[in-house]
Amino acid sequence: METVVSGIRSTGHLHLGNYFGAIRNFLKMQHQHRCYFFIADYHSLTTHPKPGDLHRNVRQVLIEYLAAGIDPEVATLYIQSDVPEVAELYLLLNMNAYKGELERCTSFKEKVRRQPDNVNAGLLTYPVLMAADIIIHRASKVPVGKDQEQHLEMARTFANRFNRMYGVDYFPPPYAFNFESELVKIPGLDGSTKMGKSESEGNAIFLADEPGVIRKKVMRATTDSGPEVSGEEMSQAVENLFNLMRVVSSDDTVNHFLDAFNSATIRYGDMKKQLAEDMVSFTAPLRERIFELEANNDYLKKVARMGAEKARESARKTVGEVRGIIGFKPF
């Protein structure tokens, strides 16, 4: 059995692309392997969050992966900050990691073109703490996303760089749990073709959206003028809708708006209608239960500390077994 760990982010609530992207993987993978799935709080702090928005936004985040199926009692689900060993890896990988090396990262470079005021020392060792969240347990695989794939291999090379300097053979070196070709992908609202997270933009379909604000949603999700003759090409933004009609809807709503569609009698307004009816339906469920999940505190607090004592459980080992090795010894 492989340990897998992947890092969530502690901000922002769950739409309907995460949930038919990584977590339905999340899903089967926890039956599957070993897997460690944290909650990267740590790393928010290169934002300067507010202490209250900073525990709400975890607490939300926690309730939402619960509530989609992550399983306490099969993964490790733990809060980062609840795991200092993290912080002590992450200062012995630092020692070893150069800064023209992180200053090449793609994301450093963005992030310091995109906020120029706020080049924080977390920002440019972003990679070496990403390391230590994936070695602490000694992982070798890690669901990860394009945009992560350089901060993965970065991972590799402190892993194997502790290896060869200590003439040990400690870390696996992580690679990257590609489940892509298992990924649906789904459209935003706006005609795009990814579902984004800022719900200012009305992009997004949220799990913990009401109904009201799904019908709203959808209702503006942009469309175009619609066909004149029959078999006319399908613009980008209503095949948007049919492709989220297809993870929502029945067969049989499908076939009735394509029928619609390649006669040139569709109305999309009516297709809208049912598409946000659909929507509503498909979403109840994990809606009420982020609603049962965020009335019970005792819950989340028992959740929090079984996975913050089996995490370190295994970070404390590694972190042990690293400064033995690195020449920490006690008198």
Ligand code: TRP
Second form
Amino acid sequence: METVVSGIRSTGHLHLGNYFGAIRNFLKMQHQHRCYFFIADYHSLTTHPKPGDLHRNVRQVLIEYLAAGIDPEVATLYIQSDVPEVAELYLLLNMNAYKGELERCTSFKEKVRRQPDNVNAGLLTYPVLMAADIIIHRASKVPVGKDQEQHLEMARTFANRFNRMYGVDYFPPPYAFNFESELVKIPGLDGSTKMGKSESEGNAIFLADEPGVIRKKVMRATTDSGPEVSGEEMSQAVENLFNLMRVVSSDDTVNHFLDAFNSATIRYGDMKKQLAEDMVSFTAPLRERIFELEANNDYLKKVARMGAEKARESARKTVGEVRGIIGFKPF
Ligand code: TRP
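One more: the block was the form predicted alone; return the form predicted in complex with the ligand.
The complete assembly is shown below, putting the previous chain first.
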């Protein structure tokens, strides 16, 4: 059994891309490994959320992960700021993180470009906090997408540097990890290749979307003018619709529309209607659980408490040992 850690951004609703890309893997992983999943609310402070929004976002993300099937009795599901030991480890790791390497980080350079008026130290040291999140549980496996590879490489650097500096073999270097298969990429409805990547409205289907909203978004999805003769090549937008269909519809349905495309008799309107209905059926139980959880504050409180307790137990042990290694001693 390996120790797995993953941080979840505390902004935005979950969409089908999140579900089929990452969450489905979390659901399988939680039964086979020691999993820590947390909502990264300290990280979200780099963009200065309003106090009211901060809590609302964290709560919504907690609800949607529970609705998607993360079992808080099996995995440790917690809120980062409930575990202040993370902040202490972050402080300690900061002493061995160098300005040059932090400034070279791609995500930092991107932020400098995107928010030039708010280049705060939290942004610069974001990879240090992320390293603290992971190694505080001495985890070796981190289920994240390709965009996080550089952050993970930095986490390995900080873990190895600590070991070398103090002549110990304490932190295992953490690596990216996909459960079973390569992560699937779920396309957007606007012809873009990744759901949630573009900001355009109607690009993503959210787990909490009402059936009417889902139907409207799917009917407006980008297509092309349709094949004129059989055997024509498929445009990216139409291929996207087929790929979406592959995750929510039956094989028979997919094959029916593929045949229709190949014989140039397809009517995209029919295909979209079917796709929308299959998305509605797939998301219906999730949406129902989201509604139930929204009204059940006692349960959410219980989950958050339980998660914090389990996470702190592991974090306290690590920070205590790290203090000892560094040379802090009680009188
Ligand atoms: N940086 C990650 C993201 O943007 C979120 C994150 C924060 C994270 N801390 C983490 C992911 C620790 C894995 C492990 O998605």
